[in-house]
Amino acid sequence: MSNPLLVNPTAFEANLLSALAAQTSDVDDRKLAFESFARTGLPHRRMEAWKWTDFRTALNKDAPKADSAHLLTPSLFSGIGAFTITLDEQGPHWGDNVPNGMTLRLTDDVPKLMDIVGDHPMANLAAALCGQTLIITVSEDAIIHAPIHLRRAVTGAPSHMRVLISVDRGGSLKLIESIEFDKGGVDFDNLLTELRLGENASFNRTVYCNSGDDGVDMSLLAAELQAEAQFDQYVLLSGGQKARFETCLHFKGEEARAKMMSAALLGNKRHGDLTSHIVHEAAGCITEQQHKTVLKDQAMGVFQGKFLVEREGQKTDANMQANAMLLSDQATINHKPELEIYADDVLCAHGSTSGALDEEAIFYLRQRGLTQVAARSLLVEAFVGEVFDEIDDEDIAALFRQQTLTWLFSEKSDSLGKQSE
């Protein structure tokens, strides 16, 4: 490459250039996507949308190598009977017995990014460096009863993945996505998922993201919703060294609906960023969004949510709520809710709160026989439980509640007040 794609690249960015040079298929398309990424390079704190989630600083070393010691352990969702698709260094792979009404295929092509994320640096990076793109198609009126588990396997080496999902008119798909990693060296995972929902189609997505204390993780979903489509998303985020979970929705058909419920449980020095950008460009669409964050130790939480209502988005009904509970004086929360409205017949609102546990409520519970730890844990469970109560699958809701208890009573924190009674 005679003209450098990156000016003064970091060591990690130089490795990304080497990875691009090693690609042998669709070189021009991949180079075009990388050029879009190279306009900014890795996101950093001088970019407004990334000022609290600086990937360039987190990835300031040479790219690590794959580590065979990173073995695929049993998943949190292994007992719910899902059809599993694994994403690892060998690319996407799955077993036999693909559910009826759904097709899976791999392509070396680099499809054009959706307009809503066309200038997103990490989306362009995924498009440039993913090996093969996984394409999932649900046929018209097909109801896929078994959940599909998209499992991201961590090997320690940088990973770039891209998934395209189309749910045709009247179709229905339930997707579970997970990254589950607790120990090991720094890893970097970058997943781009693009979704097209046809008229009257439905999509239910459950996500569990645990990137580990050292992990740097990016997960971006971009979706286009046609008339009367239904999008439901439930997220449990445990964070990482730097972890960002982002959702971009574009309402393109009338009377489509979206429900987005999420919780972040962040401890140690973990960082969790939940960002969303919702564009209402059709009449009569509804968005309900609620996010809960609980932080302990020296963790940092980020919520950035934006509703953009275009002139065509009359009769929009959109509500966004972000609430945080801090269990430590050293924890940090950053909230940035936004409304940008150009229509004149809408119901749009947002709210944001942060605070500590209510000492009066703790006193009330202790007077009724609960210990200090039990009282505080009960209040935390009730706080995040509002998110889990919305999950229609009781098995998954129970798994998320159990993860909350595991996190609350982790040995690395005394933020629940584990003093002797």
Second form
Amino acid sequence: MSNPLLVNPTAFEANLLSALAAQTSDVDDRKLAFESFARTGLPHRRMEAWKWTDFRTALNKDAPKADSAHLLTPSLFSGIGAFTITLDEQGPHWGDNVPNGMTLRLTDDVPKLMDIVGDHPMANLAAALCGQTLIITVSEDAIIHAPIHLRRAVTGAPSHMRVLISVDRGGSLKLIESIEFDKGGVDFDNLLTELRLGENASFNRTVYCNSGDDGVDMSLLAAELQAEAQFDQYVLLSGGQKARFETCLHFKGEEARAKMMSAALLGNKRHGDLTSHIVHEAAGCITEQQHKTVLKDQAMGVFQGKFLVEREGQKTDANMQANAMLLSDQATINHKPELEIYADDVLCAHGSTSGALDEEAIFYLRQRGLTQVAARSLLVEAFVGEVFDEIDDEDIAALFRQQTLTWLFSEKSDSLGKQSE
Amino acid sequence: MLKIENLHARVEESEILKGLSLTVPAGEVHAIMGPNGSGKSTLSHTIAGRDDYEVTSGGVYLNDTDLLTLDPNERAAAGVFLSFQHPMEIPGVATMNFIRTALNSQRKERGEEEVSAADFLRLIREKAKLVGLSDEKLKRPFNVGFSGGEKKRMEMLQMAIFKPQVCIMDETDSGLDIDALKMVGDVVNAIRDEKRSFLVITHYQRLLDYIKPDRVHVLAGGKIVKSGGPELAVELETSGYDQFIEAA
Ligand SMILES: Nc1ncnc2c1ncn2[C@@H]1O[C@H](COP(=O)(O)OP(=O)(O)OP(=O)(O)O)[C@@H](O)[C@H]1O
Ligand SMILES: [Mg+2]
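Give me the form predicted together with its partner chain now, not the form predicted on its own.
Whole complex next, starting from this chain.
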């Protein structure tokens, strides 16, 4: 298929073109978005921001068989009383009893992308191919107590979804987002979420991403924060064949705050990329970010974090820490923290470390009676536990701790030194 | 009884212990003194089973148990306790939870019943008082932000809780104030009985005022080069180690 939009499209990209041709609504805007995507095509290693996460190559392999994908049922979050919105082959859908204070609707239109992701290839791809966009609105001063669970449950063909959320002044929303595969993985799941947080509004997002050994997955959130808004995010990333979790925040009003805590537990040949881009364009805003990666087998972890402080961002207080623990010498970690600062009165810091388990600490614990496996898992739990300690919701913190143990003791791996027992 | 026979051990390429023999009968306290770098900590780590110390020949026995065939945690369950010269800080590990897990893990290995949460709480509160650690310290991650002396108190707390068969105290007294020194004496004397053995490594005679040793040994050049009664410690205070370094 020859097409003026994409130069030398891969087979996968050619299919994206057919998907575009099949769109029936707001066709012109979709074409524009696709053109923007087509400037680069699927992100690949020669693009700086994607050098460690090459979707073009990942998606050019033999497509994983859709019927091998095994979605975990019920969801890990089924017991916590959330209102569930399912994102699957039928698009977004939900049941009765939408909580008071919020509205849900679908639109065929293609709203303009939020500035901070206007040129993002995956955002443009989602806008071009998403079908209907889900719009979640929380009205002024409405506090939504029950969490909303966005369950990503596509198991078949590549999927592109788009969700717009606005929490108006003084409102509050708790969102859980999950993709849960225990086998196989999704062909390609591309989710774009755009969030508008009004003055003094608060948003709490918990994410669990387990895209499966074969899954290719992209989750991108873009957010604009008005004055004194509060954004909290807690993430547990289990990776996939290629999985990227990206957060782009834009501080537009003074004294807003963001807290971003995340952990990646990666095994087998999995890949997990946590990328963030935070723009401080208003005075007195605070960002606190911490990311911990634990790697075993031949897994690869990526952390890319950037703080951009514009001239308007005086008195910014931004701190970014990334730490990795490697349980196998065949695993790889790539850390890339970046600061770009145009204001003169700011407090910005970043730090990153990586290393193996501390053998001296293991000996200490074993001298006290702990087995090799118990000593190692205690240290791993302690390492990622610092992230989970920050989660207010006890049920979710307990669930993440439990997932850590499950992951540590999953078959195949000898990273805990089981053989020497 | 702890029995060490002709022990040779190496670290990386160099031999540190060069035929060390020593017996600490049940119920006795033996002190080891010796110059820096002579192998005292190497000995204590080797008995406890640290695997970067390679035993090339000789044996270490606790009663009839051949310790060298056991993993470090099995040695702990058999009753070997090492109070570390430099105790670790372990961020993220809750102190009480860890000590309880350790105690129950030892008990499980010995086929004993686990200690309940309530009984453990009572036990640790009582012993914490004895060693002078506040509740607030017990609630912190293990040893994080502790002073040198507080870390040594934490070692004594664990020794008082585990009640091991063989207590190896590697310079527990260094960095301690006078009151803490007395506390160490109290902890040892409280559990001292006819079955338990103590190996007390120290540079100073003053600890031995609180813990009366049955025997004092000089370790130099990887071997025991002289043994005697408590008076030997006093003698060394004035004479130093020159004579032994030349001999070794
Ligand atoms: N892990 C190691 N790697 C290399 N050399 C080591 C190691 N551990 C100990 N050594 C060496 O072994 C020798 C004995 O050290 P050790 O710590 O046993 O001495 P010590 O008698 O306890 O001294 P101190 O009184 O200073 O505590 C020293 O020369 C030391 O440098
Ligand atoms: Mg020493």
